[in-house]
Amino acid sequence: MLNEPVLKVSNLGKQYNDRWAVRDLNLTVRKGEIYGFLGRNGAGKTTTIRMIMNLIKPTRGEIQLFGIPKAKLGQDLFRRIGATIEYPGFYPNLTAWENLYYNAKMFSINEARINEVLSFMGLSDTANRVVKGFSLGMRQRLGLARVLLHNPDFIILDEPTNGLDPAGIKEIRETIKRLNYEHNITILVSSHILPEVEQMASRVGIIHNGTLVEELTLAEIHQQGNTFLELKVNDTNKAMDVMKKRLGIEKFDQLDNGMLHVFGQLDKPELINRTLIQADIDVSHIVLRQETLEDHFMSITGGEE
């Protein structure tokens, strides 16, 4: 049933010492989606993960997967989920096919399967080849083939681009969305490129400072989403004071490298272009844009990274 949830995390927390990695943590995962999980590095992502996946205790709260607390669905959890943590660790010493081997043994997954999810992944050419001479791409898309081998239902990949080159990151992204359409596999992504994930999840969730701070869908971020003019100039504070005393324009948000998003006088961007140009101010870039993701993102955690 769509909308069923596949997984489901209530007032989840992880403390280390005095300092809580993750805290009063709830977020839904629908069946069918592609959800974003999305924070800025050392927001408490990974930390989730790693307690989604029993590889440390949460302090409190619950997890449930498929609508079975955790605790109670043992061995059947690692047969119905997989996931990639960080960055796939392989034999190094082995080929491809060997590595896989290897985990098809502890699932009692026939060889066959072994050549199935290779080939899904584009790896066929190189099953025989040892690993230790795989590019960083390679590696990520064996660690695809691993998670895929037992036929998952659900699967949770860690940051699946990091390091990568922009080709690799657009195989990895059309990978995801094929295993989501053609194979109809719930799948959990936390990144921290926001971009990429904006062109692939139906859902996002962000977390800030080991909190959920805000769970909504990409068509819900692009409709509540303001309008607004992106400037780049040579003098950021001047060209708001021209604004300000000149155009009655209240409203801005100073990004880096001389960039402006103003709010006000929309429909008039030749107005403020010539005025800023008045006043000796240099204008190298305005158009008229929609909030994004990336956006949505920086104005809700503070932007920093």
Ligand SMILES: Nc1ncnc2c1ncn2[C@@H]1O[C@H](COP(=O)(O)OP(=O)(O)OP(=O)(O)O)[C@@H](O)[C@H]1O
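Residue numbers count along the first chain shown, from 1. Predicted, not measured: the structure shown is a model, and the values here were computed from it. Rigid core (definition): largest C-alpha set, two forms, superposition within 1.5 Å. What changes on going to the form predicted in complex with the ligand:
The Cα shift for V233 between the two forms, taken after rigid core superposition, is 2 angstroms or larger. With the core held fixed, R60 shows a CA shift below 2 Å between the two forms. The two forms, fitted on the rigid core, differ between the two forms by 2 Å or more at the CA of H285.
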Contents of the next structure:
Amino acid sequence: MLNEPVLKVSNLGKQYNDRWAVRDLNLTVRKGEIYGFLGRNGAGKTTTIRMIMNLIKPTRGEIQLFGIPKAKLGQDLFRRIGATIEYPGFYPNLTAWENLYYNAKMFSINEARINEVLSFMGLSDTANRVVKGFSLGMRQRLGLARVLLHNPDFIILDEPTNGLDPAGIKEIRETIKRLNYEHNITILVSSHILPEVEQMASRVGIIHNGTLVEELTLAEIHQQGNTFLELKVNDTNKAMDVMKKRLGIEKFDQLDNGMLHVFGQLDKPELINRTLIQADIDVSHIVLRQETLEDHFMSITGGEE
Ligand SMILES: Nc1ncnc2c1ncn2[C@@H]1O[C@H](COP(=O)(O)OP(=O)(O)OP(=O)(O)O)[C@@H](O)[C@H]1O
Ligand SMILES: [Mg+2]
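Let me have the form predicted in complex with the ligand next, following on from the form predicted alone.
Okay, now the whole complex, with that chain kicking things off.
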């Protein structure tokens, strides 16, 4: 059944000393989706994933997978799920093929499958090279190959594009989409890179200071996203004052990068421009914009660290 939850996390918390790395976290990943788990460095993404994969014990809360409490899942946890956490580790002196062989043995997977996943990840030519000499991009791809080895229904990828160049990032992103569309694998992918999530996820959960602040579809973000005029002027305070007094505009956002977002008189950018120039204010940039995931994310997680 589509929409049925593959992962349900309720009131999850992890305390280290007297600090909560994750607190009261609730999230749901539904069958068939690519769920973008978005948060700044230190937000609690890896800690959450470690708890899901049984690598650390939650201080409190519950985790259900495929509608079953995690504790009752037994070996199915590893049979039905594949995960990479932070940087994938390998035996450096073994070849790519040998590294996967080691994992295949553990799950009684036949050797043909090793070649299949290597080929899927574009690593056929490098199968017999030792991992020691692999670039970061090749390691990330080999990490994904290993995750796929046992044909999981659900994969969890913790920052799979960490350290990659733009071409490598695009390649991994396309692979993730293919796994979802062509192989019907449900995917939770964590990231702190907004455009990346925006280009591949169907739904996004934003984690901030250990807790989930918001969960919404990209369509919702785009729909509810406000439209505004983005301006760059030489005197922001004076510009706001002029727009307030002469044009009756009340709402502004002043950004750290010197940009000013104006919410009002959006159908008359030329009037705003002329009014500012007449008031002796230099306008070097004026454009009508729709709020993006990045604007939305910054408005939620910006400010205090
Ligand atoms: N073993 C640990 N002992 C103490 N504190 C920890 C431990 N592991 C994580 N933390 C703290 O928990 C918080 C969340 O860390 P976590 O690694 O989950 O963040 P993250 O979202 O994965 O960040 P990043 O994007 O940098 O990978 C951080 O403040 C971190 O310092
Ligand atoms: Mg992390």
